[in-house]
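In structure tokens, one chain follows: the form predicted on its own.
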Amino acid sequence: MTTTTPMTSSQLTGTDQLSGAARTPSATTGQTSRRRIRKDVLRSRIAAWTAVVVIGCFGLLPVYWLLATALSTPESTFQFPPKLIPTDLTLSNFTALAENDQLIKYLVNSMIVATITAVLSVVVATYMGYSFSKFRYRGRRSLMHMVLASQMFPQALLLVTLYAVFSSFGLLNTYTALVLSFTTFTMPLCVWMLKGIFDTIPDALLEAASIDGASRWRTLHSIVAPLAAPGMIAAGLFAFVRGWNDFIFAVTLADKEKQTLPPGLVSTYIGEFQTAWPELMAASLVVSVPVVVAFMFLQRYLVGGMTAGSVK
């Protein structure tokens, strides 16, 4: 019969020391790895935040300079060296803008032309995009490429052609000429944008509507259009902004009574020998407000509309 001899305390201590000596290098290695990972994560975060701050300052500096110049007096605007933080602040540039009736007229013209351009672009682009997306017919791909290629023509070339056409029909110096000319460069983008959104709507949904007796028009207006509403709003916003900011078409095709804000600001504040920079900056800041407000209220539709056609 065998008997088990109990281990003495010195033997137990030696065993613990051996196991502890065996664990110590791996534990130390694990702590070193975790410490290194934490350092890498910290470095990545610092680099990311540094990039965000630098890019943010680069993007916001023109806006800050616009605001600082709009709040400065003409004397402090041209002082040298220029001050990063202006000291002589004034609101006279904004009050002068409100008292200028001609600028108010330019603002109204911009609102009318840009809004009609956005609505017209979205309406036409909805039908064209739906046709390109859901119907198969001869010449469809060629038409799609033609719409895309129209974006590649130089605007000066389009302007010469449009000027000749509008002059022949007596449409120069009218809202119609401005809206139609703006639509030439806003509609192709809207068509391709909405086509990508219509591609994401399953054909089975349209077939189910057809089986239930819905006509093609009702299917488009009652089923497809509500589903594509975020994309339509995003396309309309893009068209509105492009129409709002256009300069070359507005200054060529319209006279002083029908001109929009961009050429109106230039003709009002930029002279042959002098430029009223504080007033010009104040006016530029004010006319940017409608676009900023529109983006703020419609940004969720804008993001949804831009990404809706990215994944099919």
Given for the second form:
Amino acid sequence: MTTTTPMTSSQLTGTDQLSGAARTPSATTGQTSRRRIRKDVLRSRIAAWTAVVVIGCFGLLPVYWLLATALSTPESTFQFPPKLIPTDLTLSNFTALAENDQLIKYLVNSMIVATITAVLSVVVATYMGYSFSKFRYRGRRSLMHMVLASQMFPQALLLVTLYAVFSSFGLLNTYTALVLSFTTFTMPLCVWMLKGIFDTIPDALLEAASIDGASRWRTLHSIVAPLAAPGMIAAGLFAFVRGWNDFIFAVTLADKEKQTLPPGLVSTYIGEFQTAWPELMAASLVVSVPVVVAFMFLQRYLVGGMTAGSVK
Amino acid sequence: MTTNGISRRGALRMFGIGALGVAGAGVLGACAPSGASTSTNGGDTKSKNFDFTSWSLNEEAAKPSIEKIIKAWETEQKSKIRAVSYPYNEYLSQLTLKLGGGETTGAVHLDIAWLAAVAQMGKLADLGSVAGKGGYTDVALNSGKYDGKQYGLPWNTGSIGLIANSKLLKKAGIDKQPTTVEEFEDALRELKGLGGGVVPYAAATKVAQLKDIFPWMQTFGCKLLDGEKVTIGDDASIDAVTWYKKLHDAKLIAADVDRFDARALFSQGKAAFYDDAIIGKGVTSAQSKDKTLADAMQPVPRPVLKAGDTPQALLWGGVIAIVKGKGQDAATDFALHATTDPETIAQYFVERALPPSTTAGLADPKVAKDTFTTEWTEKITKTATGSPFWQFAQNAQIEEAVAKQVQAVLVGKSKPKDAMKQAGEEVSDLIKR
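Please supply the corresponding structure for the form predicted together with its partner chain (the preceding block corresponds to the form predicted on its own).
Okay, now the whole complex, with that chain kicking things off.
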């Protein structure tokens, strides 16, 4: 994006009058000033492009490295010093991935658990957020703060507690244990996100619905929820990604049958003596696809949802 | 409708609730009716069905071999073994949690460095009466002992020592393996003269693997732990770190190297020596484009301070321990079979190149014809010892504390004397916890 400084009439005149060697002082001044403007524009363009390239490299180099390693043979992966552009390219890491049934199982587990976590988080957070936003009752603020404070618990502490509780209820190694544990850390932020969105919905609208005879239930589901849909999608996406990426809860609370991708990938490719980097990178690339696709389709909701409530 | 931001009072309230919550969660955790602890590893000790927990059951390189052993046992004994696995780096914490929670039963594969920490939980069976039947070597048998009791049956016994690239040594005109620190340093200087970016000794210089300094400290005469007294900080440890720093400054070792970097350098023919476990030969040569590298790899006893000293090396290997309770007897039989049955261990060696722990296993023709393994066992494992810090649950923090101080010396942020004094104090504090 470029900006131009409006020229004064004298400058314009000066420009028009420029011819051969017969230059008046005002014409020279005008030319100098235009040159300066052009230089400034050029400088700002160079600066902008440099910034874009540097930030682009910073953001994209890891992705490029991921792709390059996924397409490399083990020998060239360990080349020292490493080559920026790999020479021995292969697709064998991707084909090996497709043949690994256990990884497919981890992928399916991740999909199930992250999706249910997202839905559960949004459903519960919608009611909680709505309650915090639109109702006044004793202990409301304390409850709100308690929800937020629960984010401050160290994950390891929660993990040991959850492990003991799930163990006593016989829930270890089940989807339920994973969904409930993931929800413990996705819920608080979802609640606060949705409360912020509900705050932006005018009370007058709810009052009008009430006058028209809508019950509170109906008001929430038919009027408030559609208006807050972008925020709910954003919260759901946030919960999905947190559930999709979790390692420590999944490795502790689930066995091989119910384990999700992050611990599955680590178990499969990172061993005692060596790490199968090309296969690990190929797998990481493939498993990040669902999240990328989800972001691509939902990004407009995400931006809308995240910023909703920021301006009243 | 109001949406107030968080006021100071609100924030204080929130922190209060948070603190209460943390305390509450702790109490909840402690009070939770842990089926675990009460039924702790209980159950029918005579049951033929049991669990076998091993990090290797996930790893592509190891899984098929172990599954084969399990399958053969199940068929022969008409039993059912449930295979349980966690990633290697998470293994100890997961196992501790699940053993404490009563989830783990049967046989458990343990790195010898973890045995003491797990044995201290009081859940492992004493296998003293069984171990005598195995024909294990003395070094192997000791690797499964803690506090005088035999908690583990040794599966594979090796050590972490020096590996040399004989081709590079020959190229530098070194026809004899260095035996003293002085000879070693001379050899490194000769190798540096080769140029071409060769790192004479790809020693660990990153915190992650700087525990490799311990055998060098011992080489210089530091005991590390004398009774209950931490000796890091004594003259010997300072001399060792001063020498390491000298190698670093003379570029005989390189900055920012861990085990993975060392293997990469060695596999490219750009390092003449590096530290690794015996299995390093297979791992490193597999990364190399030079298919003759494996033949050029030689085990080297760690050079000593003066001729006649005992070469230092860190014992390395795995044992199988048995959890008291359900399936205990059958799991013990299985562990004994997996670690001593001649056919089983010979086949396991062929597939994984991990040295057996029995005298008969080492003498098996399949093992004996592998000169690298036999030389390693004779030259390095024979005098290898476990770390005195393994007996402490804080072993990982102890290693990290020392490693950070050594790194501070290498990068010039600290003097060897100050750093070792600091390291010694930190280790003493950790041990007292």
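In this text, the rigid core denotes the largest set of C-alpha atoms whose superposition between the two forms falls within 1.5 Å. Positions refer to the first chain, counted from 1. Note that this is a predicted model, so its numbers are computed, not measured.
Once the core of the two forms is superposed, the Cα of S33 has moved 6.6 Å between the two forms.
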